[in-house]
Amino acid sequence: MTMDPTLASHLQELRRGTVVVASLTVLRTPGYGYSLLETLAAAGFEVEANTLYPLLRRLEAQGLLTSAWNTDEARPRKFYTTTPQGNAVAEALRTEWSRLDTAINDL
């Protein structure tokens, strides 16, 4: 079945805020990009790496996460952690999700 143009480009757009709400929740625990990439499609969120790392990149310079290289295994890994900022901002991001969709059911 081929998606209608249209309708691809705003689910792309829906999906965009719902990539930041879910990565700033997940990070609450400290990860890395790979893992945080499996935590998101095991929950069924459909990012790929080249959208995540930016995003990451840009949440760390908003102040929405704090990094810090992992060299302690062969691979060394930069881990993202959520930081209080991140966590405020998410909290409001999920609050405001929880009332656009009882708006959009009332509707």
Given for the second form:
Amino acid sequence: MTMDPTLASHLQELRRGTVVVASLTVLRTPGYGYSLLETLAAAGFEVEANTLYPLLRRLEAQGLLTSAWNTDEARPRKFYTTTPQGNAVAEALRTEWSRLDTAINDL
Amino acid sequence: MTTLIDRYVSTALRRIPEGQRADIDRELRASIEDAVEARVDAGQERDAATRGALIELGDPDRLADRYSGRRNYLIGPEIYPAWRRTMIALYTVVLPIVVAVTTVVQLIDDPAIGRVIGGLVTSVITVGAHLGFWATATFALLERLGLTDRVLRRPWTLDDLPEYESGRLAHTQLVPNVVWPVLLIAGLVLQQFTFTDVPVLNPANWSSWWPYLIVVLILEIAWAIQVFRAGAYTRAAAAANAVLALLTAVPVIWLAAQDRIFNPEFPGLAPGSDALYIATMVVIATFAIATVWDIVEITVRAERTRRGLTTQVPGTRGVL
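Take the protein just shown as the form predicted on its own and give its structure as the form predicted in complex with its partner chain.
Below is the whole assembly, all chains and molecules, this chain first.
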């Protein structure tokens, strides 16, 4: 498959937003930036660190995540956790995702 | 000693609002060190791992923009159409009017041709730059302040669609094309015989130029009727229009330039007076602008008709 610029931009548009759903889902168990990055990469989500870290802070500002510094270990890390509101948003997004998937297959 | 990571983080933090710096500093360092650690665990040298991790994180300025949610554009797509419509209106309507007015003022003030041309060029450039800059700056400010929703998002309605006419002429086109020559002939004749005791226009021209102008104006009426009967502007019609327009404008401007257009006996228009000078300049500017406008407009219409295109009806929505 050739990755011409047109296809690349359409793919990017299609994938935008899936990272939000994935992050809110993964962070039901508290996690920090790099751990989330690795989890998402392993699961097959294409997201870069310089997009993900600012995104986490944005989701926190929107009240979908909370954060707390964990200083128990050698390196202090900021752990993010999905809030109930974040869970509800993730749920709504997943429902929409399924609906779109069905709709596409029915075309 | 500053490490590579220090330099990277400091560069990114420069562009982040003060209040968020401390927290982002800590978090960013932790994340970078996690990435470096992962690379070291995978067998890379620490130096190479640091470089690799930072390169992967990319341009620190872009990262900072993402943290700040800063917009990396001057005019966003939401208000771009409004900005574009404003620009078109400014440069096609406002700029020509401002330049025409300043040029006429300059002509009255000091008619040396070099100064007039210099002033024309200067005002096109400075007025054009100011219009573009301030309008764009205003739009950018609205975008930043988030006022676009309240200020500019007047809901689009069907009334905003401009009207178009096909190449076929509407009745409305006949009327101005006939009325203007009729008014000019009437004015020319009546000012001599009825309006005032002393005619405004030079009676000496009745043996030559005024009858000539009346003939040309009658030809323009004939042209308008002929075009209306043919039903469309053709190339021949546009050419005839251009010839007739020049046959009117050139003698008038030439007469004005020689101070032969106004009656020297008319009170207030004595030779050498300021009033005569201003009146002459107004006549020259009016005929020059109107003639160029007329020739261009009819030529464009004829060309659009030839290509089967429609023409927007002037005054209908779509400009602003």
